[in-house]
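Single chain ahead, by itself, as structure tokens, in the form predicted on its own.
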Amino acid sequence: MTKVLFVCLGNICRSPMAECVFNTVLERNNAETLCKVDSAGILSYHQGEQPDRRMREMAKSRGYTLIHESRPVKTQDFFDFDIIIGMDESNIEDLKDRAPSVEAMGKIHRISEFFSPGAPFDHIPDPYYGGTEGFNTTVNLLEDACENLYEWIAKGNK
């Protein structure tokens, strides 16, 4: 089994909205048992509420079930996990200088590394300091990148 963990900034918006995406592509391909997956952010001061609640309600209106606790990124997870994705160039930073060993930054990846070719971005944009059209942003970007994450690790990859 390949345990994912996906990492933004306050772990309210978009890492948490990866894991759920991407464990809607696991259920889709009746692949569940493939991966373990989970998110976590770099600042703890989210820890223990629920998603953004327009990241929620954007979650429902796309017919995803938005349900998860935040909480930070901890030293265990780079243990625990195989693969760390990182949302954006600043998360990518901050996790390769927690990393307590090289081994463990060689798990860090950045989620632009799952895009199609030609998506409009380079990493994941945080929504929420915009409006709905961010956060929509947001789950389009993640849809396309988990899909292509799904065909990655189904094909032996971590």
Second form
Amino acid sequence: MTKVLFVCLGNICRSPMAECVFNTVLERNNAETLCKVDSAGILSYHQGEQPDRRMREMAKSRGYTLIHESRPVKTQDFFDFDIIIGMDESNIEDLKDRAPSVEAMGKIHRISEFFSPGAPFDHIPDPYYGGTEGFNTTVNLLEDACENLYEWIAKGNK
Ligand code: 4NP
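Having seen the form predicted on its own, please provide the structure of the form predicted in complex with 4-nitrophenyl phosphate.
Now the complete complex, all chains and molecules, led by this one.
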């Protein structure tokens, strides 16, 4: 079983949505046993909170039920997970700073590695301080990335 951890800044918008979309892809492919999925934040500021209301509403309008309790990334995550995926360059830099070993550093991936060619961004823009469109873009980018991530893992990569 491949263990996948999605990481963003607050763990209330992008990474819990990533966890939800990826779990949905696994279910659709009858592949729930292929991966264990979780998400976490660089910040501990929102620890214990449900996802942002705007992200939950966008999720619902796109057919998802978004449930997660925000938690910060911890050192043990670098031992417990096989693939740790950051949503933007700042997340990647923060994850690198926290990686306890060179081996752990090798588990860090950019979400953009799984974007299809021609994707409109090279990261997932932080939707927190913007309007509704940012939350819509987050779901669009994640649906594409999670499909490609699933195929990559199903081929035996980690
Ligand atoms: P996320 O969005 O990283 O996608 O969960 C954010 C949530 C909270 C904050 C920043 C980004 N914040 O600064 O509190």
